[in-house]
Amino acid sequence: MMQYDVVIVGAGIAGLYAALHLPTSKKVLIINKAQPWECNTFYAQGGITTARNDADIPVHISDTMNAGAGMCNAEAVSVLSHQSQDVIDDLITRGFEFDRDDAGHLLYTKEAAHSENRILHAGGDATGRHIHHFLLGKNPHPMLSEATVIDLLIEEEQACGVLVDYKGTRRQIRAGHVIIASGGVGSLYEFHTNAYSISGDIQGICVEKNIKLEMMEMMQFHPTVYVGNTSVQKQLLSEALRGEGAIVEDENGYRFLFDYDEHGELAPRDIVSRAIFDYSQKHHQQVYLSFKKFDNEYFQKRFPNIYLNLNALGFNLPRQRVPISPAFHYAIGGIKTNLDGEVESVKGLYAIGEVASTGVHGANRLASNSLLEGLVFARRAAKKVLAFKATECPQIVQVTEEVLIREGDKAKKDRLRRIMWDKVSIVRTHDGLREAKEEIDAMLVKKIGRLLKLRLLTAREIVKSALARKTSIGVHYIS
C-alpha cells in the first residue's frame, strides 16, 4: 500500500495544470492509464479560448450561452470567462509561448459560434500538443504510467484513494484528496477522435457508488472527420479549418449546409453534424471538406499537422478535399461537481475536465471551451484542496476482486461500440435507444471481465439520459 496526500487521476491539461499549482511538500501523485501523450489534450488541434479583453467577457458568456441552448450553468460560465484571462496570462508568464505575429502580437482565430476572434493557438494546429508537452515539463510531482484505475477507495463518505492494475498487479494507493481528471469517453463509439484510452471506466465507477452523473445524454460528435484510415482513433479536420475558409460541400461541390442554417460552415457543431449526416442519408451522396480558399504556403504553415497526415494518406492538400463524416467528440455531461470540482456527496473527491460535469457546455460545447474549462477548474479544485486537511481514513478499505478480462469480452467491446455509434449518436430515435439498453444490459447479466463491466455500464447511462430526455435540445436530437 502506497500513500499520498493527492491523487491525481489522468495526466491531460486538467490533471497536470492541477499538479503544477500543488506545491512539492504535499505528496502527489499522477497515475496515467496508457503513457502520458496518449490524452485528449495532446490531440487538441483548433485552440483555447479567451476572453480578449474585459470588455469581450459579456460577449464570450453570451456565445457560451447561446450555443449550449439554454442549458448552461451560468454562474460556471461567469467563472470561465472572468478567469479565462488569468489562466493564459499564467501560462505565458511561466513560458508558454502562443502563435504570434511578426510584430510579436497574439494570433487570434475564430471558430463556429464564436461572435469574435478569441482563439489563441499555438504550432499552427498542435495547441493540444504543445501545451500538454509545456506541462508535463513543468510537473513538478511523480507519475505512475500505464495504471489503470479499477475502484475508488471510499469509506464513510469519504476519499481513501484508489485501487490500480499495475503491470498486471493490484496496489491501493492511499490518499486523502482524490482528483479524476480521466477524460470522456470516446472509445466507447465506433468512430471517435479521442486517444485510445479514453473508454469512460471512471464513470463506470461513479455508478457502482452512486456519485451522480449528470447530462450523459450530451455527448457531442465533431462535424469534420476522415473516417477512412484504419486505426480506431480517426483524424480530427480541426474546426478552426472552417473558421479560416475551408467549406462544407457534396460531391458536386454544392454548399448544402446553407440549407439547415444561415451560418453555414460556421454554425454550432451540433448543427453541423445533423446537417451532413442528414444530407448524405437523404441524397446518397459522400460530403468533402474542401481547401480551395487557402494559399498552399499558409496552409502548411497554419496547419501543419493536418497537412502532414492527410498528405501521409495519399491527400494532396490543401488543393485536393477531404471525405468527410461526423464521429464522437467530446463529453459534455460527466461527473457532477460544484464551481471548485467538488464532488459534494464524497469528502475529498474532485473531478475536473471532460470527465466532469461543470454546467459551462449546457447541450452543447462552444469550440475550444474545452482547454480552457480544464485550466479554470483544474487551478480552482486545486486551491480546494490546499484549503481542506483530509478526513482520516480507515486502515481497511473494501475494494473489488473481479477478474479483469474475460474470453469474449473483445468481441462485446465492439458490439457496444457498434451499438453507441448506430443507436446512440448523432440522430437517435426511442426505439433505438430502447433497443440499445435491452443489449447493455443483456451484456450486464454475462460472465464478463470488469473493464468491460465499467465501460457497459457507462453507456448504459448515456442510453438511460438520453430516453429520460424525451424533446431535442442541442446536441441530443430525437428523430
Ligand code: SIN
Given for the second form:
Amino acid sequence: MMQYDVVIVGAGIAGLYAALHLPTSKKVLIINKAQPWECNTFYAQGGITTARNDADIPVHISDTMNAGAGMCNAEAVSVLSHQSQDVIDDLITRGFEFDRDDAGHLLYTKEAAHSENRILHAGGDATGRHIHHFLLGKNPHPMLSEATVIDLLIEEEQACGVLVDYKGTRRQIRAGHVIIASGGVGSLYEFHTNAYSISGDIQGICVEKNIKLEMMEMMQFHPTVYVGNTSVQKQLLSEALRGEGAIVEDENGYRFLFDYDEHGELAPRDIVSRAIFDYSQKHHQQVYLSFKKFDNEYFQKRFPNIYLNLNALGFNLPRQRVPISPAFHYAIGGIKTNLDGEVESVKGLYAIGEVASTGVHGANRLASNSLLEGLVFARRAAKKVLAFKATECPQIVQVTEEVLIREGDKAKKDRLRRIMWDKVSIVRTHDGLREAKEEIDAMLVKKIGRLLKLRLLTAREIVKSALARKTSIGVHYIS
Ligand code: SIN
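Alternative state: the form predicted in complex with the named molecule, after the form predicted alone:
So here's everything in the complex, that chain up top.
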C-alpha cells in the first residue's frame, strides 16, 4: 500500500494544472490510464477561450449562457469568465507561447456562437497538444502511467484513495485528497473524437457508490468530423475552420445550414450537428466541409496538423472538400461539484475538467470553453486541497474483487457503442431510449468483467437522464 497526500486521477489539462498548484512539500501522485498523451486535451485543436478584457466579460458570459440554452449555472459561468484572463496570464508568465502576429500581438480566432474573436490558439491547430506538452514539462510530481483506477476508496464519507490495476496487479494507493480529472465518455460511442482511453470508468464507479452525476443526458456532438478513417478515434475538423471561412455544403455545393439557422456555419454546435444529421437523412446526400475560401499557404500555416492528417488520409486541402459527419465529442454532464471542484457528499473528493459537472456549459457547451474550465476549476480545487487537512482513514477499506475482463466483453462493448450511437446520440426518441436501456440492463446482469460493467453503468445513467428529460433542449433532442 502506498500513502500520498493527494492523488490526481488523469493527466489532461485539469489534472496537470491542479498538480502545478500543489507544492512539492505535498506528496502528490498523478495516475494516468494510458500513455501520458492519451487524453482529450492532447487532441484539442481549436483553442482556449478567454475574455479579451474586462469589457468582454459580460459578453463572454452572455455567449456562454445563450449557447447553454439557459441551463448554465450563472455563478459558475461568472467564475469561469472572471478568472479567464488570470489563468491565461498565469500560463504566459510561466512561459507558454500562444500564437502571435508578426508584431507580437496575441492572435484571437472565432468559433461558433461567440460574438467576439476571443479564442487563443497555439501551434495553429494544436492548442491542446501544446498546452499539454507545456504542462507535462512543468509538472513537479511523480506520475504512474498505464494504471487503471478500478475503484475509489471511500470510508465513512471520506475519500481515502484509489484502487488501481497496474499491469495486472492491484494496488491500493492511499490519499486523503482524491482529485478526479479523468475526462469524459468518448469510447461509449461508435463515432467519437476522443482519446481511446476515455471510457467513463470513474463515472461508473460513482454510480455504484451513489455519488451524484448530473446532466448526463447532455452529450455534445461535434458537427464536422471525418469518420472515414479506420481507427476508433475519428478525425476532428476544428470549428476554427468554420470560424475562419470553411463552409458546409451538400453534394451540389448548396449551403443548406442557412435553411436551419440564420447564422449558418456559425450557429451553435448542437444546431449545426442536428442540421447536418437531418439534411443527410432527408436528402440522402453526403455533406462536405469545403475550404475554397482559403489561400493555400495561409491554410498550411494556420492549420498545419489538419493539413497533414487529412493529407495522410488522401485529401489535398484546402483545394479538396472533405466528407463530414457529426461525432460524439464532449460530455457536458458528469460528477456534480461545487464551485471549488468539491464533491460535497464525500470529504476530500474533487472532480475537475470534463469529468465534472460544474454547470458552466448548461445544455450546450460554447466552443473552446472546456480547456478554460479545466484551468479555472483545477486551480480552485488545488487551493481547496491546500486549505484543508484530510482526516485519517481507517486501515481497512472495502474494495472490489471483480474480475476486470471476461470472455465475450469485447463483443458486448462494441454492441454498447452501436446502441449509444443509434439510440442515444444526436436525435433521440423515447422508444429508442427505452430499447437502449433494456439492452444495457440485460448486459449488466450477464457475467461480465468490471471494466465493461463500469461503462454500462455510465451509459445507463446517460440513458436514464435522457428518458427523464421529456422535452428537447440544447444537445438533448427528442424527436
Ligand atoms: C474544435 O476545435 O472545434 C474543438 C473546440 C471545442 O471542442 O471546444
